[in-house]
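Single chain ahead, by itself, as structure tokens, in the form predicted on its own.
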Amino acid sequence: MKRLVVGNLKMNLLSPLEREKYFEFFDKESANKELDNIEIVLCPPFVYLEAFKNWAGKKLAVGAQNMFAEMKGSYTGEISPAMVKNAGCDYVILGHSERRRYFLEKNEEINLKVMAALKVGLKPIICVGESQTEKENQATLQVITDQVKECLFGVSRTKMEKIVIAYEPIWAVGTDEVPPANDIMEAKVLIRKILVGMFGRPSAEKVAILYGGSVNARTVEQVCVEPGMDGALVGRESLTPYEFLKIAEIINNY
């Protein structure tokens, strides 16, 4: 199995001249590097998720910032899981902290969401983590035990290798915060034993575990590499692509 690198570029590029400097910037950094180790995905905002997919080709792949559980119908403003595939998407984060902090997602409707992109191929990436009062109250293994469950509800075995997970502590998201490394090792045991309990160790061992929350190229020595990691989800490191082509480097060679 493959590292995955996954760049969330989330409400950025807010034109089609600042996309094409992206992909000019990206082009010119990635250039003689390899990167055979790991799998790159990139999830731009919707408007542009065409024009990505026609940029990366086969060299990357690209992923939506989050859909709608529903393929079609009148759900004005939504995008469908037909629609993000359509657009030659493979993967979806789905549940990350800034859609249950702003538009209060619960695991029941991100298990929804999960069980739609399922359905029509995608790769879900499922973020989990707790709040900095949830942590202070020493809630960090049932919040993570409850979310990974709820979104994972009635999902079969047969489908876990497409299943990616990322432990993103929402008290670490931009806030330049990380955890120590013992502690993300300890979040991804407490997953993997999770899943294992639910689907059993093959299945289980099929996820890949990430880590989301200040990536950098700095801390990810201590947030991916040193506990044993799948990879990363980059938040606004992704937005430069020399500092995110070093973070995917660094996973390519541990």
Ligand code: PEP
Given for the second form:
Amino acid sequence: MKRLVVGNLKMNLLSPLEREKYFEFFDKESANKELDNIEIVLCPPFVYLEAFKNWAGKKLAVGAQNMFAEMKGSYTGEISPAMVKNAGCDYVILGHSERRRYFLEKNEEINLKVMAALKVGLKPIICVGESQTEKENQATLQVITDQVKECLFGVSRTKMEKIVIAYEPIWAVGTDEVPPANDIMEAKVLIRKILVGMFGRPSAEKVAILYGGSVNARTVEQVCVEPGMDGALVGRESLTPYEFLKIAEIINNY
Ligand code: PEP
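We have the form predicted on its own; now please give the form predicted together with ligand PEP.
And the full complex, kicking off with our chain again.
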């Protein structure tokens, strides 16, 4: 399995001009880098999906940051899974902690989105992780268990292999705080165990388990390399191609 390095650009790059500058910097910084052991996925806002795909071609994959669970109809303001797929995306981030926090998304709704994504051939990157309070109450492992089981409810064994899980402790997202490598490894082992229980070892082993939350070129060793993660989900640092590609290179080479 190739490791994955996913950039979540969030609600940034405010004009086509900024977007074109991003492409220019990314091309310049990636020109002399050998990144054969990883797949890079960039997840821009919806309005730029096609432009990203046209620019990216085959050199990297494009993903959406969210989508609706229904395929079409009277859902003002929503984006269909089919639209995301037809814009050239291979991936979609689902259940990001910011969606859970600001838009009150629950596991049940995320599960519907997971099923809809799989139906159109999108690979869901499902975010799980505990809040600060849950961590203080020693509820981390229970929270992860519930999120994984409920978000994957009803997924078939064959489709399972398309899933990516990102362990993102909510308190580590956007904060510059990161967990010790051992805690991340413990979360990864737990997630793998749940997947083995639900789908059997051969399918479970094919699922990439990423770490996300304040990943940068200085923390990547501790949060990705040491716990042996299958890649990273990167927020802020993905806005600076120079920094993002430094992270990508480290994950490529370990
Ligand atoms: C994220 O939003 O998924 C994320 C990991 O953000 P950051 O890297 O900025 O903490």
